[in-house]
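Form predicted alone, single chain, as C-alpha cells, below.
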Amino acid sequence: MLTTSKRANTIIASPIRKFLPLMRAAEQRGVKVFKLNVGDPDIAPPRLLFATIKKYHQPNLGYAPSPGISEHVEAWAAYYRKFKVELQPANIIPTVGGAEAILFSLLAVADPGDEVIVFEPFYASYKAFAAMSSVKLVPVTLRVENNFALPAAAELEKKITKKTRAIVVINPNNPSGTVWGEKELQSIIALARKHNLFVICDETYREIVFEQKPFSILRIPAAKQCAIVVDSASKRFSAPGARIGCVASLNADIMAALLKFAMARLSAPTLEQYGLIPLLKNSTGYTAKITAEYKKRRDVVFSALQEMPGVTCRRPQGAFYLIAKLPVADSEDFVKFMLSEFNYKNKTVMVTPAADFYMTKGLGRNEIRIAYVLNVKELKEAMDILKRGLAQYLEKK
C-alpha cells in the first residue's frame, strides 16, 4: 500500500484557514463573517507598487538572479541602513516571502533530529517548516498573564542541550503582539554566544510598533555573527501577495548555504522585486501611516476585551494581533459555535483559536488570537458581537 511520508502525517493544518469551510457555509446562509482571523490586512498598498510593476518593460519575464536582482537588494540595503544597519548585497538574498526565510534559516542552521528553542505561543508556520525539515522545536512557554516576558536566563538555559542550534525570536510578535527592546534582545544574544547558538530573528513587523523604535536584532554588536534575520514587505506595505521577503545575515557561511538553497528554487519573482524597490528607499512615510492607523485599532479591540467578563489580555505593543483567553474551554468549539451556530443581526465573527501557537499540549486551548485587519467601524461591530457571542455560548454551557 502506498503511504505518505512521516512529514506529511506529522505537519499540521494551518490553524488559521482550517475552518475556512465554516465561514464559507455561513455566508452561503447570507451571514456576513467579520474575518479577524488571518492578518491579511485591509488596507490599499502604496500606488507606487504597481505603477513600478506596470513599468516594466523588458521583453521577456525571465528568472531573476538567485542572488535577487542587483537594485532590489541594494533597496534592501538602502531599507535597513535607516535603522543603522549596514549590510553589504552579500548579507541579503530576496526570498518567496518571509515564509522561504523562515524554512531556508531552519535548513541552513539545523539537521534532521537538531533542536530549535521557539518561545510559545509563536507564529504558527515554524510548527510546519520544522516538521518539513525534521528539525525538533523546544518550547519555552511565555503566559499572557504577565505579557509574555521572558523568563530569566537560567531558566531558558536549562532548555539548552546537546542537540540545540539555534534560538528563534520573532519581534514584533505574531501572535501575541508582544515587543521586546535592545535589553531583552543582549540577554537572548549573550546566550547563544554563550552556548555557540544561532538565533533566528522574524522582524516582519519590524515597523509597526506603537510605543517604541524600530529597532532590528542587527544593530547589536554582539550578534554580528550569530543572528540571522527573517523579513517580510507583506505586511509593512500591505502586499501579502506580492511573496517577496528576504533573509539577512552577517554571517559568511550562512550566507553562502542561503544562497545555495535560493539557487536550488531558481528564484524570487521578478515583477515583485522591480516593484519593491522604491518602497524599500521610501518605506517610513507609508509605514508611519499604516502605524498609527493599527495603534487605533489595538485600542479599540484591547477596550472591548477589557469589558468582558472573565476574558484576560494584555495591550500588545506592535504588530496588529493580540492573544486573549477567554473563560471557556475550549476555543475551538467557540469559533465552530461563532460560525455555525450564532449571529446577531446577520452577523458573526471569526477568530483563531491559539492552541496551535503552542507547542506545549493543551497549552492555549481557552485562547484566541485576533488579527485586527478591518477598520474601526467594523471593528467596534464585530467586538459587539463577539461579546454578544461569548455570552451565548457561555450560556448554552
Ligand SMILES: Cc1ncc(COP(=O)(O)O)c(C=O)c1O
Second form
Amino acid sequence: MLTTSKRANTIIASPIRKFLPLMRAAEQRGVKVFKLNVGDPDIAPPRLLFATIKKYHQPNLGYAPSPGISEHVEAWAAYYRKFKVELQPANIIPTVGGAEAILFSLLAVADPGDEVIVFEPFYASYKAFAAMSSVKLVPVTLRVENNFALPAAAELEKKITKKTRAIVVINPNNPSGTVWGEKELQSIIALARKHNLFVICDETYREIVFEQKPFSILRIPAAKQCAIVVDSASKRFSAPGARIGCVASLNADIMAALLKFAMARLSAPTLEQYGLIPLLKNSTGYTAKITAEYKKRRDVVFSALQEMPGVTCRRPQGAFYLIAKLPVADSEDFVKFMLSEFNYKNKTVMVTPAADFYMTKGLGRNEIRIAYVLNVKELKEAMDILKRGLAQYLEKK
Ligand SMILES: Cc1ncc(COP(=O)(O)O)c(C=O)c1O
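Please supply the corresponding structure for the form predicted together with this ligand (the preceding block corresponds to the form predicted alone).
And the full complex, kicking off with our chain again.
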C-alpha cells in the first residue's frame, strides 16, 4: 500500500481555514458572514505597486536571481536604514513571503530532532514548518491574564536542553497583538548568547504598533551574530498576494546557509520584486496611514469586548489581532454555533478558535482570535453580532 510520510500526517489543517465549509454553507443560506478569522487585510495596497508592475518591459519573464533582484535587495536595505539598521545586500535574501523565511530559518539553524523554543500562543503555521523541517517546538506559555508578559529568564532556562537551537520571537505578535520592547528583546538575546542559541525574530508586523515606535531586533548590537529576522511585505503594504518577504541576518554563516536553500527554490517572484522597490524605498507614509486605521479598529474591538460579560482580553499594542477568553468551555463549538445555528438579521461573524495557536494540549480552548480586518463601521456591527451570538450561545448551554 502506498502511504504518505509521517511528517505529512503530523501537520494539522490550518486552524484558520478549517471552518471554511461551514462559512460557505452559511453564505449559501444567504447569511452574510463578517470574516474576522484571517489576517488578510481589506485595505488596498499602494497604487504604485500595480503601476510599477505595469511598467515591466522585459520581453521574458525569467527567474530572478536566487539572492534577489539587486535593486530590490538594495530597496530592503534602504528600508531597514529607516529603522537604524545597517544591512549590506549580502545580509538580505528575498523570500516567497515571510512564510518561506520561517522555513528557511528553521532549516538553517536546526537538524531533525533539534528543539526550538516558541512562546505560545503563536502563529500556527510555525507548527507546519517545524513538521516540514522535523524540528520539535518547545512551548513557553504566556497568559492573557498576565498581558502575555515575557517570563523570567530562569523560567525560560528550564526549557533549554542540549538539543535547543533557537528561540522564536514574533514581535509584534500574531495572535495576541503583544509588542515586546528593547528591554525584553535584550533579555532574550542575553539568554540566547549565554546558551549559544539563535533568535528567530519574526517582524512581519514591525510598523503596526500603536503605542511604541517600530523597532527591529537587528538594531541591538548584541544581536549581531544570533539574530535572524523573518520579514514580509504582506501586511505593511497590504499585499499578501505579492508573496514577497525576506530573511535578514548579520551572521555570514547563516546567510550562506540560507542562500543554499534560496538557490534550491530558484527565486522569489520576479514581477512583485520589481513592484515593491519604490514601496520599500518610501514606506513610512503608507505604513503610518494603515497603522492609524488599525489603531481605530483595535479600539472598537477592545471596547466592544469590554462590554461583553465574562470576556477577558488585554488591549493589543500591535499587529491586527487579539486573543479573547470567553465564558465558554469550547470555543470551537462556539465558532461552529455562530456559523451553523446563529444569525442576527441574517448576519453572523466568523472568528478563529485559539487552541491551535498553542502547543500545550487544553490551552486556548476557551479563547478566540479576532483579526480586525474590516472597516470601523462593519467592525462595530460585527462586534454587536458577536455579543448577541455569545449571549444566545450561553443561554442555550
Ligand atoms: C507572524 C507571521 N509571520 C509570517 C506570516 C507569513 O506571511 P507571508 O508569508 O504572507 O509574508 C504571517 C501571516 O499571517 C504572520 O502572521
